[in-house]
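In the form predicted on its own, a lone chain appears below as structure tokens.
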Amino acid sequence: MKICVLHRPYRNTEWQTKFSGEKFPDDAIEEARHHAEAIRANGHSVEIVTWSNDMVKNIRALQSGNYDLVVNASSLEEVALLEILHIPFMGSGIDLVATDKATRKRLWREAQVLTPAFALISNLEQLSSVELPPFPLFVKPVRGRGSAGITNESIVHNHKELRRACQRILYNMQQGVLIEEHIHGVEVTVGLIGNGADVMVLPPLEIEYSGQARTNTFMHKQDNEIFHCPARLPEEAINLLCEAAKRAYNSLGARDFGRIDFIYVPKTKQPYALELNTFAGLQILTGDEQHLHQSYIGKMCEQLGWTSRDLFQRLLAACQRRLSEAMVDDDTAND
């Protein structure tokens, strides 16, 4: 195939920059090169295309390339344009990407996927009228990635702390605030590859906090986590997490790959689904990277003994199978 790897500068840090005002090293080009090398190692032709603020330029670049597939689309705008242009791409579609974390949690409730109780606000005045779960609470942006907007102060114990945490997100990030019941337990994330009944669940990864971290903040994710893969949990809990991840993934209609974050409560043996990451990182580090951080899915793959080539072989196979099945369905519908 002729494959395009999209590179959007600062894709992993843009939301945190809005939140904190700080600028962080851009690892996006290293990430794109990693993916391109892994795809090329599978025998495909690869070109890296840099996403621009000029939409006409993006359209020309994508259409003129005559690509069989686009990889690394990582924003609502990219996914929307690819669907408009009818260019096949790896990953979830606009129907899921356009939904925020609160909407996904509502869909999980309907599918009987356990998730913390929550409230959503779009301004501070709503704090006096919205029905909140009991304290302590966890405050986060309703959109974003990489724990952008999350600090130790995201865990709040009273109305004063709640108001301060909400205000910072509302004013700095210009978006709604998700206020969740804070669940105490073990943080575990589960990667998935594939579609529907053919989904493969990767070994659950436990994230232990280091230093003064009370939760997995943006800064904590800059290679400060302590990883345990598989998670240090009984086999029964591992199986429960894998089944919950599969149900959470499929109930939202995720495509090709993704990652579900959980808090597992050993006392009650319950996994609470926190978020689905449709743009989960896929890099497996070699040690030569300058700014690129390890991905959680990459750590899971290392546990399986996979290389980047192995991972992308499976990702591309899952994507091609989905696209082939969709083509057959369209042909059948047109007969």
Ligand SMILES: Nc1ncnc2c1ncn2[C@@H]1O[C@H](COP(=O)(O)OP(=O)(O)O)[C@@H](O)[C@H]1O
Given for the second form:
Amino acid sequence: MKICVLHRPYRNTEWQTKFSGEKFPDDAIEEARHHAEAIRANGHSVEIVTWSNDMVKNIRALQSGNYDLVVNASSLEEVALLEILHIPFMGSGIDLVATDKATRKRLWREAQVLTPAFALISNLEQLSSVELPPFPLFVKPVRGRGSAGITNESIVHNHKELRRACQRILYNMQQGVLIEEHIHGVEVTVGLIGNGADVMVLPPLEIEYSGQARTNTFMHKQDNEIFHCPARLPEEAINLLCEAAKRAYNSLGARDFGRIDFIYVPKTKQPYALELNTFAGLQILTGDEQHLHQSYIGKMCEQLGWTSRDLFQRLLAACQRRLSEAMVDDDTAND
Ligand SMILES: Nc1ncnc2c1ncn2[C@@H]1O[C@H](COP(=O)(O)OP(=O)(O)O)[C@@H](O)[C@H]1O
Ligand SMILES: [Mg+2]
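Now show me the form predicted together with the named molecule, since the one above was the form predicted on its own.
Next comes the full complex, and the chain you just saw is listed first.
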């Protein structure tokens, strides 16, 4: 195949920069090169296309390349454009990507996937009328990623702290605020590859907080986490998490790969699904990287003994299979 790897500069830090005003090193090109290398190792030809603010430029680059497949789309805009241009791409579609965390949580509730109780606000006045779960609460942007906007102050114990945390997200990030019950337990994230009944669940990764971190904040995600893979939980809990992850993934119609973040509460044996990551990081570090961090899925692959070539072989196979099945469906529909 001729495959395009999209490269969107600052894709993972742009929201945190809005929240805190700080600039962060951009690792997006290193990530794109990593993916390109892994795809090349599987015998495909690869080109990296850098995403531009000029949409005409993007259209030209994507169309003139005659790509069989695009990988590493990592934002709503990229996915939207690929769908408009009818270019096959790896990952979830616009119908899912366009939804926010609150909408996904509502869908999870319908599908009996346990998720923290929540309220959603889009301005401070709503704080006085909205029905809140009991304190302590957890406050986060409704379209957050990479823990942008998450600090120790995201855990709030009273109305004053709640108001301040909401204010920062509303004004700095210009996003709605998801106010959830704060779940105290073990943080575990679960990677998945594939589609529908064929989905494969990767070994659950436990994230232990180090130092002063009381939650997995943006700064804590910069190499401060302590990883345990598989998670240090009894087999029963691991099975529960894997089952919940599959249900959470399939009930939203996620495609090709993804990651579900959970807090597992050992006392009640309940896994609370926090969010689905449709743009989960896929890099497996070799040691030569300058800014790139290990991805959570990369940690899971290390545990399985997979190289990035192995991971991309499975990802591409899952994606190709889905695309060929979609073509059969189309043909039948035309009969
Ligand atoms: N309801 C909650 N209870 C406890 N911790 C939470 C809750 N929601 C989020 N967190 C913490 O905040 C982190 C980021 O939240 P998450 O919903 O995964 O957003 P992001 O898209 O930024 O990763 C989680 O990894 C977890 O440590
Ligand atoms: Mg997360």
